[in-house]
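Single chain ahead, by itself, as structure tokens, in the form predicted on its own.
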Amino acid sequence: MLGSPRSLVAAGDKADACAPSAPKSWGWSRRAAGLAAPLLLLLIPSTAMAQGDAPKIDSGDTAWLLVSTALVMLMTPGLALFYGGMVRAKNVLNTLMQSFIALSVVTVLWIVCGYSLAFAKGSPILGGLQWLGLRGVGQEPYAFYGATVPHELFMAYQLMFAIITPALISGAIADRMKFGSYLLFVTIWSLVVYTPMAHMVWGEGGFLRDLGALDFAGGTVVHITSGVSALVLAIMLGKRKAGFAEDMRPHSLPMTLIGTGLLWFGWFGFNGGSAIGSNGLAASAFVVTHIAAAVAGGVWVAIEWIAYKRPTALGLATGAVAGLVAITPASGFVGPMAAVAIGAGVAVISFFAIRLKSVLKYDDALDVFGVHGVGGAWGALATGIFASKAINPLGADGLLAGGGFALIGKQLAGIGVAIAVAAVGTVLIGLLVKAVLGLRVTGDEEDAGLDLTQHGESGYAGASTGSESPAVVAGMHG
């Protein structure tokens, strides 16, 4: 750090006296140089003296997390369709709704208490209430969650996930339940399950944090929550309705290929902006985000030519976003080669995980479970098992850089805990909407199409709902 204006101006002094005497006609530049040089050293040196003043907005780190707030609200409407394009088509745009209204509903509850629950300093299991409202929350940083960006824009890149993750839930209710009855759900769901999770894992002060769980942007906050309760309600809705004539195969893969796309793309911010900076580890966990879902969509793809002897579209598609979510907690912590493992590892996982559907008989319409909760538990197992100290300083060595046991029995931790939460305020929830409202459409409703009975509107005007089809139960989602 360079000295201080007065110490360099005394230096100069002492040099002068030493010096040959000068003419003069000098005097008039030395007086000058006497009254600016304590103004130019206070510019010289105000870079350095920065350096240990309070938090200080980064234009680069600034710029990147805006960008990645972006990409994650991006995914919703990317899960619309990845979802919309697996339901027959009378169910379209109920199914396209289900994760669109999310981003109307979570956004008013994040602003009024949502974000305050989850961020605030609180107790060990839900935050604060200081932040209600966003008081408080504004252009400055707060630095234990970004010393480099604005509070709220913070607030709002964690506002995206707390959207899309509800939202997910909507894949293993699909066709059969009220739209009144899935808004009233998806509003107490948020508050009741999101809000603790989400400051256990990631709040100053929250249990899971304090305890050394890790969960880089959202393993266990976001895929098994949303996981478990999904695989809670379809249970609670029961199956769906197939008549003799019904084809129950997706009605547009092309559309769940450009959702997938969408997804896969919005998921460089979800995990690269989780860095909260433009650094080298964001670029770490862009790569392995990018690894993992390449290699777990390879591997179903392989998996299935294997089995059946065809590869599928669909498959490809299912196994890049099982990717995907198995490398979300693990991704600010893991090297390429691990997201290797992680991505074949979740491929296999799930992949036999939805095999389940048939043999234990519950209607999880679009693996929701089978993907997120299941994919985002290995996810997290695998972080305590690969996780290093070389990638990220912050984080802990996992069972193979040599930390032994210890990550993993907190990520175990975790994932209990996760479960337990989701499951028990699924419950709680569903029991509480189906008292006051129902959860089910009826058996007419539910022939006719949801487009039609819950919003009065058709996807594809003048184009056949697939009932008139041989029913045809065969493929990956009937």
Given for the second form:
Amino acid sequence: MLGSPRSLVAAGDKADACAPSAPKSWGWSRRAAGLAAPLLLLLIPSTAMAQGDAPKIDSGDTAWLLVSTALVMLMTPGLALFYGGMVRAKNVLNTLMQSFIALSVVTVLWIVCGYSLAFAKGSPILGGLQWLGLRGVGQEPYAFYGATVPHELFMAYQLMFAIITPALISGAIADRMKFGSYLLFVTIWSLVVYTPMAHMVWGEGGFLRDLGALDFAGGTVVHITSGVSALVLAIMLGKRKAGFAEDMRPHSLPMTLIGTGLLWFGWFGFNGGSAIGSNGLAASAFVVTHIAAAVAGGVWVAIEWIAYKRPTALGLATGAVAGLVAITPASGFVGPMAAVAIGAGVAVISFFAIRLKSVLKYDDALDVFGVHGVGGAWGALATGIFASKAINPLGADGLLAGGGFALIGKQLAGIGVAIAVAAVGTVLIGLLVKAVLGLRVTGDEEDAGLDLTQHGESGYAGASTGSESPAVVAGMHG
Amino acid sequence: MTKVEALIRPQKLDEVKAALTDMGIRGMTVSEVRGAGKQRGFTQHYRGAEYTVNLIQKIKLEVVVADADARKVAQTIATTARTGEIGDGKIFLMPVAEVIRIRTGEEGETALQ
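Compare with the form predicted on its own: the form predicted in complex with its partner chain:
Expanding to the full complex; the earlier chain stays at the top.
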């Protein structure tokens, strides 16, 4: 896909190698001047060679991608807190664990075969097997994805996306899924849904990439897939059991707001890092990301203020995350004013989308579909409206930039494929996991809480839940 | 002996405690409780989901005193905790059969000193 910024940007760097690299090397020697002379001598030849044709590591690009990789890693703990605060106290650890465990599970999958299936050259649908076990994925750049950064770093950066995507699903199934079943689901989902989607949209030879659909940082691959899968799995699991007198309110909104802050912070790496370079495009993506989050958070609160007479903290957090979701596919192709429109648009759309669940009677516990599925689809569509070659010459012109409806059509194709792959894949994986392990905990386990029944722990010592007394007794005798 | 059990507004606790201390009463038990009475609850919205809270946070203050002091203690609590609005709470007085101080085994009113 033309849109895959990842290789486009790399190609771009090569195309106008002279313009960006000249100031870059000047910047280097200026900094190096303060260093010892021998080091300076070492640096000069290396920057000189960077202007040649052979892929050479650029230290600025590599530094920013290292930082971005760490930023995106931090989003998964951020997501854990964002979700953890919204559940009841008896399920807080289970909810945190569902995000954190993805760090372990997906990392192993990714290095063994996930990265190869997603990014190695293969069929238009799925990558090849030549990078199994990261064979050949080393310190040298792989020019197609990033001519100026180590291939291994590009792999690690992509890994952080692969980790957070299945973790996003956990919000929809909160409070009621067996932990083992969740692990099995995430494992298969990562291989069956995520890797083909990533390959189709971003991989070398992927068919949506070649079609020209644009997705800068994962609107389709990350947010539509996780949002749609969340909806399907929530329906397959059934509703949470809410006791007659049970207080279903979020147990710690301060935790949710801390999570929101970490997500917002990490998203600068998610979108800014997707330029795979430390350059103007990275700055542009960084800025529009911030604008969309700020605008969406504010607009969401304004709508609440009118609808419910109160501006809520959860509303601000939800709006900001929705804004971040929506700008994700567009972030490398649109300017600041488009970011305002995308942020304001997603606040209105997702605000009403999360109310669908009470009309249609499905229990997407923490609104993953409303925020990520619908918000991601809006972002992908909005990319077709607002994308401009003035921002990224390697992108395309959307409707408002005079490109007509061509890009919107390609964007709709991308959205459609993401929905289809996620929905069909999730139904099949859900049925398989149900047959092997079952999906839900028992009603009694749900009442007692998943922290106690799935993990043998309590989030808060002395919390007054019905399940507290056995733990207290055990403590006294232990 | 009489137990004076008062359900009061949380923000009135410090004032009531000070008034009781002024009367020479130091022993008391305080718990955070929730309850319903004439006071209407409130409505909260979480992402549009509406929660009506009608069990409202109150403080339960328990003091055991000699029968002779009971009414005065109860009246002091009532005047101190009063705002005049619905939701000020209630005071119950009930007889106490016996009191034992655990440390010494003392019984009766001496155990209250």
